[in-house]
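Just one chain is shown here, as structure tokens, and it is the form predicted on its own.
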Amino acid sequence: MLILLGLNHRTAPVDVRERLSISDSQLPATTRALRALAGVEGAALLSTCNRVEAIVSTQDEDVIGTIVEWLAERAGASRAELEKYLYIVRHGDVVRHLFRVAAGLDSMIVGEPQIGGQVRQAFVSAQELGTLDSLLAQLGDNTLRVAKKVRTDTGIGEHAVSVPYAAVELAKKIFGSLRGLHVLLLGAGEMGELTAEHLHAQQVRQVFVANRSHDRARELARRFDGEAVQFDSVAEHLTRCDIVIASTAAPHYVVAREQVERALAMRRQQNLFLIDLSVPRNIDPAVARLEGAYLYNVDDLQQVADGNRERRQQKAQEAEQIVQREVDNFRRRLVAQDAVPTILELQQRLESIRAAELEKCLRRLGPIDAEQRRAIEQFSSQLVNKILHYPILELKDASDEPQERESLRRTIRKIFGLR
């Protein structure tokens, strides 16, 4: 059977969360302590800012103390303590709970795309360290074909949905492939920040950091793998730089009209990107007139951002749907893989019978033609079919509990007298 316990931003707050945080240094030896715990039969640990979930396979449902006990142990915390932020899930729910989830209809935001790849990597760290068994395989292959399913068919992670992915949307849109850019950061606002990480993430050439502290300059600098830049040389940076986010409390205008024109002029009819997230704005807004410069301020990029939050939700509900039917298959392979012991065992029982039958028949007859010989053995084969049909059936079209297909196989075997 699969278990899954876990707990995430919905659940547990974020020191709750992090004494629970597993590092990538630490990933390996503790999924194979989880794996080492009595009664799990194979394990993996999915681990990211908003979640952590232990996944594993077992006959034995009371493992779930135990690996209620383990992870109470590993948060410093009380078993009581830790219950209150836990969840658990059983059995079939387990496969929809880690579709949706590496789908992104679980996250924070709709349809990120990181919990794929936060996924994929849980259960291949898991396949090398070899604490996976054939279900919890099965499982994993199945949940990352299921999201990439998703992302294919619905295009729900291709609109951004917050103030940093937007900017970085009109970036590409407006010089395409973002490799090779160079950007300028003014300020070190925390909007503006994301935003240049989110840049930076694209492989942009350079970012300049420009603050009035120097020493904050070069401390976000470092982030970047970039250079910190005098506050006063802003100017001269503008023609430089493809990019340009401003995010200081400055209560005026830092970038002026006249010095973007100037920038433009030396820039030989190349794009300036502008992005002002500060309040008051930090850019002169006729900068927008300017043939060649591209500026937006927060609430453009608000409202681009809340138009894709509405497509991602109308992509969501389409996303749903697939996941429903991939669950809906996943289980039917289970239970059918699951039946398949019981189900050649019993075809092979009434075989049995029916050829014992047969020939006792055909003693009695005589003499028979060959066409009178394939009748019967027709007939004897269509009636064992039949009475084969409805119990194959059941096996196959059984409950996802266990328990249930356990009790169902025991009655089957015993009606018709199974080892």
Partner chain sequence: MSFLPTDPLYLALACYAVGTLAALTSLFSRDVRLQRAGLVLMIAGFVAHTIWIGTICTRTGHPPITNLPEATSFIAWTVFAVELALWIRYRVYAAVFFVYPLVLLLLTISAAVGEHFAVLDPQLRSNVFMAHLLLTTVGVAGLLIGVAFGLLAFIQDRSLKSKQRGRLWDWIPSLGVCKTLGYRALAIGFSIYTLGILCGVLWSYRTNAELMDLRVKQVGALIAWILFGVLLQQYISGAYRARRTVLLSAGGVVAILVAIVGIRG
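For comparison with the form predicted on its own, provide the form predicted together with the partner chain.
Shown below: the chain alone.
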């Protein structure tokens, strides 16, 4: 059976989560320690900044107590204290939980893409350590497949939900690839800095930084491998740059419509994306009316981010349906797999009865022609198949609750006289 114990950003505060969190370097040893606990047959550990989860396969539900003790010891807390924050998931619910987690449906920001990679890392690492049994290995493969399917089919993680990312997304919508573009950062506001950082990560060609304090400009430019420029040379740089981020504390416009108009003429109408993150605004709003200039202020970007968040929620509903379908499929496959030995034994048992009774019957009948013999054989086979049909169906479609499944198996074995 599958069991998952864990805590996440909803059930535990950060000071509890950090006590249990496992760094990349600690992961192998900790996973091995989990696997070594009495009763654990297969084990994997998932640790992110928002969750720590132990996933195990076992025959014995009492193992839960052992794992809780082990976790409490790691966290330096008492069992009772830790239990307040823990959730315990069993059987089919583990499958559903993991599918949802890997698809980003259980994340703080729905659809965030990092969690898929973290789940992959957890299972790949466990696979390499040899702590996965066949059940967990199957679960891992299916979890990653479902996460990919959800992302591909719904596009849940496609749109930015923060202001800096929304700016990057819009820049991509204007220019396509951002490689080779020039960025001008005006001022040293926090949001502007963050946006420039995201753009820099997209491999823009050069970041120019202009600030009233040239020292601060130099410091920022170093961070982006860029170039500090004088604040009064902004007009000149407008012609060279494709993206302008304004984030100064100036109480007036620092970029005028005429400057942008001139720059656009010099740029032969190549598009210019202006991001005004300052309040009061630093870029003349009249710039937005110029052909080839796209001006977004902080409210516009916030609106884009909010809109994307809403869209993610809508896509999450589609994603939940996919997850539910996949959980059902996985459960059916597992139950069917589990029932195979009993079904084979059942078929062999009835086949041997059929063969013995057929032999007796044919002896009693005396000489008969081949066609008559075939008809009797066919009749006996069909009879056995009909008798087996419902028991096999029940075994394949049994509950995912192991105890119920075992009870059904015992009953069928008893009725048909299997050992």
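Between two forms, the rigid core is defined as the largest C-alpha subset superposing within 1.5 Å. These numbers come from a predicted model, not from an experiment. Numbering follows the first chain given and starts at 1.
Once the rigid core is used as the reference frame, the Cα position of E261 differs between the two forms by 2 Å or more. A displacement of 2 angstroms or greater separates the C-alpha positions of F175 between the two forms, with the rigid core held in common. Relative to the superposed core, Q321 shifts its CA atom by less than 2 Å between the two forms.
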